Every structure is written in structure tokens, then in C-alpha cells.
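Only one chain comes next, encoded as C-alpha cells, the form predicted on its own.
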Amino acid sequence: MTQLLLFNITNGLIIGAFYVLMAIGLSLILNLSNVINFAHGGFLVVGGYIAYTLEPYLGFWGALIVSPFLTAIIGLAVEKTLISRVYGRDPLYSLLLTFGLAFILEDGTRVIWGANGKPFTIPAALAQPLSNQFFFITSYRLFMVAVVAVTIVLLFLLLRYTRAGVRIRAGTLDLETVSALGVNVRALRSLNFAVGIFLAGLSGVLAAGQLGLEPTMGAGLLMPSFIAIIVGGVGSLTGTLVGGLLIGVASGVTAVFFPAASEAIMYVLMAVVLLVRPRGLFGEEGMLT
């Protein structure tokens, strides 16, 4: 029982890491631009498939580095041509736009790479388990957690100590004042959107190595990522981090005792948090009003 519990907690942490990386990208875009990006899962898939295409030429490490940047460039082009047109409008417009864009991205991957799943090869050294006793903890799983941790730390440092990061944080609180101070808000939103999509692309590469590739893989990670934002609190990146890990571990532990409820537990957890603290664990009251 102890080993089974450890196995599921480990799985929960791995899945929670995906949720965190996805949810923080979503949260960045939502906090600054008030855009509910339902296409975020589609960009995850695009990032994974780009890595799959580049791997024969650049290898795993080259694809891991280049693919998120290419995904961010695609996201920036989408933001410039489509998303920017709904800034300042009711969030429903962005929800409908990105909802349709999600289907376009999913069908686009089917047209380009086919409807069948694709394998994404990871280095043999990363595929080895740590030991016979902990066969379920592979080097790749630890590598994924390390990449997520380093990425989140670098993001928080960027937001805290760089001029662009400080402007993004200020814009989430009062975008009109930031604009009045002479900051190019449109460029700031574009940069912020590109960073969010970069995180989605990185999630796609990491997920591809663990789960393989299929056009619908982003949809399975999208809703839990939204739940992570709600549980942690809209407007709080720290809350999003905690929320993603919390629902991942909760799902893993629940799978030991009530396997049928392993997916439903995240919705139960969200309902409990909202009943006790409607703004989320770390959220600020009236963030979206």
C-alpha cells in the first residue's frame, strides 16, 4: 500500500507540474489582458508536434530548446492578428474567439501530422528508472520536474527584477495608469502573451516525452489548468503554482482509495475552496471586475 501511495503521489506531482506550467501561462495572459485563452491547450499540442518534427534534425535537446520559442512566435502572430482585436471588450469575446481557435489548432495538427498518435523519443539515459524499488520514478520524470522548477524560478525572477516584468506586474493591477506613464501597453500585452505561449510550448514538449503525441492531448490538460487558477486564486501566480500541485497530488492520492473519483476530486476541491474562500487560496478580491 505504501509503495502504491508513493507511486500515485509521484504521478500526481508530475501531472501537477504540467498543470502548473500550463496554468501559469494561462494566468499571465488572463491577469494582464483579461483574455480567457481556451486555445492554450492547442498551443501545447503545436509545441509538442514542432518538437517531434525538429527532433530528427536537432535531437531531443535541440527540439526542447527551439520548439517553445517557435510556438511563442506563432502565438505572437495570432495575438497580433486576432487576440489584440478583443482587448478591452467583454471577456466573452475572447472566450468565444479562443474557443474557436482551439478547434482550428487541433484540426490543423490533424491535417499536418495526421490523426494517429506519434511517439516522441527521449534519450535512453532519461528513460531509466532510479532503482528496482522505485521503478516508477524515471530520470525523465525527475528531469521534467526540474525543468518546470527552473522555468518557474526564472519567470518569477524576470517578473520581479526586469523592467518588462515590473511593468507586467503593474499592468495586472492598473493597466490604465501604466499606459498613462508612457508604457506601450500593446507591446507589453504582446510580450506577455508570447511568454504565456512559450510556457504552453514547453509543456507540450515535456508532455510529449511522457505521454506521446495526439491532437487532443491539450484538451485533457486545459480544464485542470483553469481549475488550478481558480483554486489558487485569480491574479496570483503563487496561488496558481500551489493550486496546480494541489490538484495533481489530490488526484493521485484519490486514485489509491477511490480510483473512479480521481478526476472528479479536482472539481470537488475547487467547490470546497470557493465555498470557504471565493477568491481562491491566494487570490485578490475583485481581480476581474
Given for the second form:
Amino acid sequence: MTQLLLFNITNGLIIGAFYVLMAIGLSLILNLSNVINFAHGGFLVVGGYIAYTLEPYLGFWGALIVSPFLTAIIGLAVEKTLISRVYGRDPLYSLLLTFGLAFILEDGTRVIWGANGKPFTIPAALAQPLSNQFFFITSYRLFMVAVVAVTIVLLFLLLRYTRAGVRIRAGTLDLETVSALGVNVRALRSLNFAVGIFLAGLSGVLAAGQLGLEPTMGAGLLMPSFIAIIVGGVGSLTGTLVGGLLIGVASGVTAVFFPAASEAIMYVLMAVVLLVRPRGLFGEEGMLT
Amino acid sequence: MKQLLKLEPRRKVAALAAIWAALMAAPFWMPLLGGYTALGTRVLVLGLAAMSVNFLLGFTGVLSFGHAAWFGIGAYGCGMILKYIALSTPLGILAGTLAGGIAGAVLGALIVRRRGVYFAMVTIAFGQVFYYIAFQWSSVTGGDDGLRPFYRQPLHLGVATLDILNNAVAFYYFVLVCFALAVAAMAFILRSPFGRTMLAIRENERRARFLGIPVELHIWIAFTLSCFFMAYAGSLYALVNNFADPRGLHYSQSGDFVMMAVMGGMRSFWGPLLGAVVFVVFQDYVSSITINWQIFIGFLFVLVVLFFPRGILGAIRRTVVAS
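Could you give the coordinates for the form predicted in complex with its partner chain, as opposed to the form predicted on its own above?
Next comes the full complex, this chain leading.
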């Protein structure tokens, strides 16, 4: 029993780490541009399929590195042509716009790559289980966690020590002042959006290795990211990080006792957090409320 | 905008008469345009749902992106009564409306302090709870296959029996009466002092608060009322299809409702109905010619947001004012 519980906690942490990667991208965009990017799941799928297309030429490692950049470029183009037009308007419009984009991306992948699922091969070294004795965890899952950890640490370092990163953080708190200080807010938002989509693309490649590819996979992964952000508190990236891990573990542990509720528990957690601490665990009063 | 609210009464009465005349005669003129009565009934119900979303969005300024949940609960509530408990159409509608409305009232109390994007996000996430319940709890809800079989029951009106099950035209008029009742209630609420307060909150929440209006309470009541209307529409939708679909609770359905409201014109009372007509007919058409119809819906969203943010009625009014 203890072993089973331990296994599921570890498993939950791994899944949580994956949610974090996706949610952080969503959170970045939400914090700076006040846009809920419904199309985030769509970009995830695009990232996965691009990696699938590249793999025969570049191999797994090449695809893992190149695909997120290509996805970010697509994201940048979409931001420049469409999303930047609704900044400053009622959030209703950015919601509807990204909602429409999600449809277009999902159906677009279906048109290009077909409606049926596609396998995504991972290196044999990563596909083996680590140990059959204790838990059945493939090294791919640990690899995923390592990639997520390195990415998140890099992201936090960038936000802390580079000029653009500091500006993004300042813009999250008060974009008007940042703009008044002579920072090109348009460019800052575009860069920030591209970084967010880069993370979505990376999540897509990682997810493809674990789950295979399907045009609808993005929409299913979107909701946990939402919950991670709400639980952690809107406006705080640390909050999103903690929120993602927390819901991962919660659903992992619930899977031991009551498998049917492993999805529902995330929502219960969210309801409890909203009741006890409406701004979320790390949210600051006044942020986007 | 303000001058428009005072459009001369004569014109308003004429417009109202035209709308109702068109709705009442729909079974006669629709086949001429290539429509069919069941499509008209569906438009009417979805239009009512879009108007319920707009009751909150357009008149209180609160964006809920999870309203499909209340719509779906209404549908399941109505269907379960008909399937498991009693073969009575009115009882089904009543139960569905109450179930969705009460669920909305409880969750509304939890989220009413949030605003803007945050409110939208929380409503989406909570709406999904009900989607998962409908999807997972297959022994009761039928899971992925939806709730079936159940059938709307003939109405016993004392002297006569109205066979709404087999007679599509009779069912259309039954739905039209239900629609009229809800729309009258909405119009009555919007004209009341409470409705005026909703507008005040929409226009300037801070000022409303300074005037001593308990803003949270008002938003909660508006939210709850909107949920009741939504669940009512949902119950009717279960009767339209004789089927309750888990996808009817999904957030993409909420997005469709918001789209109908915005596309028709969310600052006008009848806009969402017009939006529903355009949306449902468009969806019906593109899904009949291609399997990748979703991409067209996606482009429709993008086009409306970029070029018709005020919706069809909003655009027409602007031209009227300009000329």
C-alpha cells in the first residue's frame, strides 16, 4: 500500500511537472497581455506534429530542439497579425479570438496530418523502464521531468537577469508605467507571447513521446493548466508552478483510492482554494481581480 | 447609444410586431427558404440560450464562459425525469430548470467576487466539472453516448391533448410559447429598477458601488437568474432532441453561445436571437458540405472579432445613426 501510494505520488509529480510546463506559458501570456490563450492547446498539438514531421530528418533530439522554435515563430506570426489587434479591448474579444484560433489549429492539423493518431518514436534508451522491482517508471518520464526542470530554471533566470525579462515582470505589475518609461510594449508583448508558445511547442513534443499524437490532444490538456493557474494564483509564476505540481499529486493520489474521481479532484481542489483563499495560493490582492 | 435607447416608440413597436410575426409564421415561410421546422425549433431554443448568456454579458457586463454547464444540467435534469421518474413534459422542464438554476446559484456565490478574465476562467473551469460528471458517471448519465432513450410527452390541456412528440409544427408552437414566457420575464426584469441597476453596474461598477449599490449581490442575482433561464433553455433542448449530450456541457458550447450573442449584437435585446439564427444556419450548412467544418467556425469567430465586434445589429444601428 505504501509503495503504491509512493508510486502514485511520484507519478503525480511527473504529470504535474508536465502541467506546469504548459501552464507557465499560458500564465506568462495571461499576466502580461491579459489574454487567456484558448489556442494554447492548439499550439501544443502543432508543436507535436512539427516534431513528428521533422523526426525522420533530424532525429528525436533535433526535433525536440527545432520544433518549439518553429512553433514559437508561428505563434509570433499569429500574435502580430491577429492577437495584437485585440489588446486593450474587452477581454471578451481576445477570448473569442483565441477560441476561434483553437478551432482553426485543431482542424488545420487534422487537414494536414490526418484525423487518425500518429505514433512518435522516442530513443530506445528513454523507452526502457528504470526498474521493474520498485515502480514501473520509464526513463522517458524522468527525462520529461528533467527537461521541464531545466526549462523552468532557465525561464526564471531569464526573467530575473535579462533586461527583457525584468521588463516582462515589471509589465505584469504595471504595464502603463513600463510603457511610459519608454519600453516598446508591443515588442515586449510579442516576445512574451512567443516565449509562451515556445513552451507550448515543447510541451507538445514531450507529450507526443508519451501519448502519441492526435489532433484533439491539446484541448484535453488545457483545463488542468487553467486549474493550475487558478489554484496557484493569477499573476504569480511561482504560484503556477506550485499549482501544477499540487493538482498533479492530488490526482495521482486520488487514482489510488477512487480512480473515477482522479480528474474531478482537481476541480474540488480549485473550489476549496477559491473558498479559503480567493486570490489563489500565491496570488496578490488586486491582480486581475 | 443613449439616444438609441429612446428610439421613437412607434418604430420599436413595429420592430417587435415584425419579430413576433416572423416567429409565429416560421413553420409556413421556412420551408420556402429551404429550412425545416425542426431547424426552426432548434434555433429558437439556442437563441433563448444566447439571450440568457447576454442577459449577464450584455446587460450586466459580466463574462461567463461556462454557461453551457447550466444549459446541460437543464437538459440532463429534464431527460432524467422523463427517463427515470415520470412521463411528464412540464415536470421535466420544471426539474431541469430548477437543477441548473440552483447549481448556478451555489457556484455563483463562490465566484461572484472575481472579475474580467479571472471570472471567465473560473466559470470555464467549474463548467467543466459538470462535463466530466456527465461524461464519467455513465451508469446514470449514459456517459459518452449521452442520456437516452426518453421522449417528450404529449401535453394534456384539460379538454384536448397536444401531440408534440409526432407533430413537429405543434412542437414548434409549444417551444415558441415557452420562449415567449422566458423572453417576457427577461424584458420585465430588465425594465425593473433591478434591471436598471444591472445597466449601472455594467457602465461603471465603481460609481455604482459609491452610490451604495451592493454590487456583488446584484451580480450574483443576475448570474443566478441567467443560470435559471439557461437551464430552462437546456430543458427545452433535451425535448427538441429527445437526447441529452455531454458535449452540450463542454466549454466549447459556452463559446458558441457567447459567439451567438456577440455576433448578433450584445447590446441589444434581440441581437443574440439573430446571432443564433446566423450561427445555427451557418453551422448546419458547412457541416453538411465538409467534415472539417470546425475550421470555418473558427474563421467565423476571427472575422467577427476583428471586423464586427458590435455584431450585426450594432453595425446596422451605427449605419442608421450615421445616415
